[in-house]
Structures are given as structure tokens and as C-alpha cells.
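Take a look at this one chain, the form predicted alone, written out in C-alpha cells.
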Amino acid sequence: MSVAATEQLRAFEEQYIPFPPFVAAKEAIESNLNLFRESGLARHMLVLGEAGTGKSSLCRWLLAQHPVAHLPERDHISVLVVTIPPAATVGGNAESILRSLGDPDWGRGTITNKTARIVTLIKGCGVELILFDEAQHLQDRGDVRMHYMVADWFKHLIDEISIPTVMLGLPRLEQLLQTNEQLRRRFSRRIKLALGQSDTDSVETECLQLFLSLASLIHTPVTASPYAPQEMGMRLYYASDGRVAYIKKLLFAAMQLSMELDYETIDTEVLERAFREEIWVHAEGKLNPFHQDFEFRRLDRGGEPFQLSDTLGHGRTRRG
């Protein structure tokens, strides 16, 4: 592959995608940053999305737009991106905010000290605003009364520092908030991270949009013939769930795939194998969405790609 093809995934892969409800997280979470700076009021937030809907990349826009001033006596940070560890201690997730703010010596002390060079750090470093991203692996550990424990730290904590928080996780992180109505309370305003949520157009219509506003960013012609655009729409949504990534690594994988082979067109074939190849590997005939005899389900079943686990809840339903 040359170097210019090379550029050109890369640029691609480097895209964000700024679909109605990942627009609207952003704008409400700029909106909360600039009413604290104006008049010192912390609001929370909490973003849902299943795995795959733009929480991580919500971080990393939001980062690059408020990038570490390294100053000469300290670094500067408006914005603080701490992500969550797993099956975390209260300890843990104490250390993993230190660690985002540079401490050198972030597993000493207690939890006590812990706690309190962290509310000294964010005041120190000037921190505007903190998202925790997989914030849902607050309750990974233990039964419910280590999830009020877990829950009432991080309360005590966001009281200490005053400053705006957003926790962007998976749906069953709202089952956190159900064990402690203070914590609730203060993440009343919730944002999800989803398509199908307009009241205009149905989420084939929108998986397709945001496929067509994706392929214009592509060199290679992209072609959904033989099919109508309503129904390439369905098989975009069986192919990605309605989830934002999966329509992005499709893309990557055709984009590549026509590269390496030399292909003049990015059709319907390409995206067959490049689900095949990128999504799932057993994606054969009618259990392939770009299939001629796909047999429009969801792909939802056991050891298909887009199985929920039993935390996750039931499958959702296809808005028509």
C-alpha cells in the first residue's frame, strides 16, 4: 500500500462523527463548562451509550479542544479525562485521578489522603471540568452496600471540587445511581448517545445519512446499487446495530480492502466482505446484512456480534 493510501486511512480513521446526539452531548457539556466559568455553578451530566455510540471519542474532541498547557511551575488543565478502571476500589479509582493529574506518588497514602491531594491537585492545576469515561466500572465491585460506598465517595468528592462532571458509561451505570439518592440527584440530567432518537427520521434513515456523510470523506466512488437507499438503510442498521463505530470500521475496511485490491468502486460486495472481514467472521450468506439473502434481523443472538450480555438488559426494538 503506497503512502498516500496510508494518509488517506489514516485521516479517515482520525474523523469524528458528529451525529445529532454525540453534536448535543458536546454542546451541553460546552454549555456546563462555560456557565461555570461565568458564574461558578457546577452542573453534572450523565452520557449513555452502548458500546460503540462515541463516548471515548466524546472525550478525545473534547480534550483536543482543551489541550495540558505545560507551564514552566505546572501543567494547566481545563479539561480532565480520567477513565475508570474495572472492578475498582474506592482506593482504585482514587488512584486513577491521581494518575490523570500527574502525581508521581499516586498509590501512597490512605484513601483520606488520597481524596484530599486530589481536591488540591484539581484546584493547583486549574481543572474546569472532569469526564469519567467507563464510569459504569464504579459498580463492577461488590454487592450493593459497596455500590453506596463507592456512590457517596465520589459524591463527597464532586462537592469537595465544585467544579462540572460528566460520567459517560453504559446504560446499567444508571443501577449505581439507583443505590444513593444524592449521587441521583445531582446526575439528574442525563444525555444518550444513540441513533433513533429524532422525531423526523427513523434510524435506517439516519445510519444511512451519516454512511453517505462518511463516503464523501472517500477517494474510491461509494455505490449501494442494487439496492433502493431505504433499503440499503436497514441492512447499514443490521450492520452496525445503530451504533456510530460499527458504520465508521465498516467504511475503514472497504476503504481498505479497495485499496489493497485495487477496486475502482466501493459496492455492495466490498462491504460484504469488508463486514466479513472487520465485524464478524462468520458472516456468511443470509446472516451477512450486505447479503442478497440477509434475512433482516439483528445480529443479536449467541456468539453473533452484537449479543447483549445479561447485565445490558433485552434486546431493543427496531424503530420502523
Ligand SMILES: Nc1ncnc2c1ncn2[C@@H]1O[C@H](COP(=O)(O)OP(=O)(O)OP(=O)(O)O)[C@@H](O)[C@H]1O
Contents of the next structure:
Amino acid sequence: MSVAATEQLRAFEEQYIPFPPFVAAKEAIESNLNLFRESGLARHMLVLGEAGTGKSSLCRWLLAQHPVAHLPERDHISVLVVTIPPAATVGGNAESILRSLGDPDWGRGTITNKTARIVTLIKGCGVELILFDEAQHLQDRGDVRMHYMVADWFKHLIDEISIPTVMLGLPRLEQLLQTNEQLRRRFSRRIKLALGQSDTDSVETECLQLFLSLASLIHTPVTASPYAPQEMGMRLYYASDGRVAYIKKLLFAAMQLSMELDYETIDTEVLERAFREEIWVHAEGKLNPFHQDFEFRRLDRGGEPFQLSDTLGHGRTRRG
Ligand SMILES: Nc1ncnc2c1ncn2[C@@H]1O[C@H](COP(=O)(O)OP(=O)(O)OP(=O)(O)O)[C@@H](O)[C@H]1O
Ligand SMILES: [Mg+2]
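Can you give me the structure for the form predicted in complex with this ligand, which would complement the form predicted alone we have just seen?
Below is the whole assembly, all chains and molecules, this chain first.
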């Protein structure tokens, strides 16, 4: 592949599209940040979304808007992003926060000592907002009692630091909040990153719009022929489960195919092949959203690409 083609693929991968739930979440978070700056009030929020709905991208986007300022005496970290590690104890979570704050001795001290250092560093670095990504990991380990303890430590920390925070994670994060009423009350504001929440547009229209916005970033023309726009929107919804990651994956693979095979247009046959190669190897005929025989249903049964994260590993399957 030529350098120009590789560059085109890279540029496509890095572009952000302001699709409606992404914008709604970004605006809600920024409004909490502004409220804090103006009044000192710390409001908290939960951002929930299945895998590939854009949670980590949202964190990166906010960080890019509020970058760390490296000052001679100390870094000024307006927005802090902490990735919650899998199956961590209270101590493990405290260490992750200390590392994000740049504490070279993040592993040293008791939990009380680490917590006190977090509070001091947050104040010293001027942190105004914390985003906890992968927050569902908070309830990966142990039983309800353990979840309660982790949630309780978080509640204390949040009260101590008195700045707005956001927990971003898979929908099962809500179960953690069920174990601790005090934490639940603090995170009562919830935003979902999924498409399909608009009062004015159907989920098909939203998928089509997102697809067209992403398609406009690439040089090869994209056509939905022989499908009408509304039908193409439906097919895109079933092909992506309404998640930005899959629409992007699909177009990325279609772009690669068209570059390798010198196609002048990305049509539904290219998309059909891209879906099979990139998203689901078993997507033949009626199970491929871009095939004319597609049976128009969600591909979320056992073994299908959009089996819900909640049902994985529990031996259950959902029927569409
Ligand atoms: N606003 C956006 N515009 C364009 N692409 C996006 C946008 N948001 C996310 N993406 C793309 O979707 C893909 C998945 O995004 P991301 O990793 O943020 O999802 P996630 O919700 O954090 O997933 P996971 O739960 O698996 O961590 C990435 O390729 C990213 O570039
Ligand atoms: Mg992520």
C-alpha cells in the first residue's frame, strides 16, 4: 500500500465525529466543569455505553480540550483521566490515581496515606475534573461486601476532593451503584452513549448520518445502491448495533479493500465483504446486513457479534 493510502487510513482512524450522544455527554461534562469553576459546586455523572460506543474517545477528546500545562514548579492538570485497572483492591485503585497524577512513589504507604496524598496532589495540581474510565472494573473483584468497600472508599474520596467526577463504563457499572446507596445518590445523573435516544430521529437515521459523516472523510465515493437511504440506515444499524466503533471498522475495512483492489467506489458488495472480514466471519447471506437476503434482526444471539457484554460468560443467550 502506498504512503498516501496509509496516511489516509491513519487520518480516518483519528477523526472525531460529533454524533448526538457523544456531543450530549461532552456538553453535560463541560457544563459540570463550568458550574464548578463558577460556583465551586461538585456534581458527578455516570456515562454508560457498551463496548465501542466511544467512552475512551470521549475522555481523550476532553483531555485534548484541556491539556496538561507543564509549569516550572508543578504540572497543572485541569482534567485528569484515570483508567480503573481490572480486579483492583482499594489500594490498587489508589495507586492508579497516584500514577495518573505523576506521583513517582505511587506504590508506597498505607491506604490512608495514599488517600491523603491523592487529596494533596489533586489540590496542588489544580485538578478540576476527574474522568474514571473502565469504571465497571470497580466491581470485577470479590463479593458484594468487597464492592461495598470499594464504593465506600470512592464515596469518601469524592467528598474529600470536592471536584466534579465522571465514571465511564459498561452498563453493568450500575450494579456497583446498587450496592452503595450513598454513591448511587452522588451519581444519580446518567448519560447513555448509545445511538437511538433522539426524540426526532430514528436510530436508522442516526446510523445513516454517522455513516455519511464518516464516509465524507474518505476519498473514495461511497454508495448505498441498490438500497434506499432508510433501508441502508436499517442495515447499518444491524451491522453496527448502533455503535460508532463498528461503523468505523466497517468503513475502514472497505477503504482498505478498495485501495488494495483499486475499486473506484465503495458499494454494498464491498461493505458485505468488509462486514464478513472485519466484524463477523460467519456473516453469510441472511446473516450479513448488506446481503439482499438479510433477515433484519439484531445479531445479538449467542456467538453473534453483538451478544451483550452482560450475557457473556454467564451461559445465557438472548433471543432477538
Ligand atoms: N466521536 C467519534 N468519532 C469518530 N470515531 C469515534 C468516536 N468515538 C469513538 N470512535 C471510534 O470508535 C472506536 C471505539 O471507541 P472507544 O475505544 O472510545 O470506545 P469505548 O466505549 O471506550 O470501548 P470499550 O468499552 O471497548 O473500551 C475507536 O476506533 C474510536 O476511534
Ligand atoms: Mg474504552
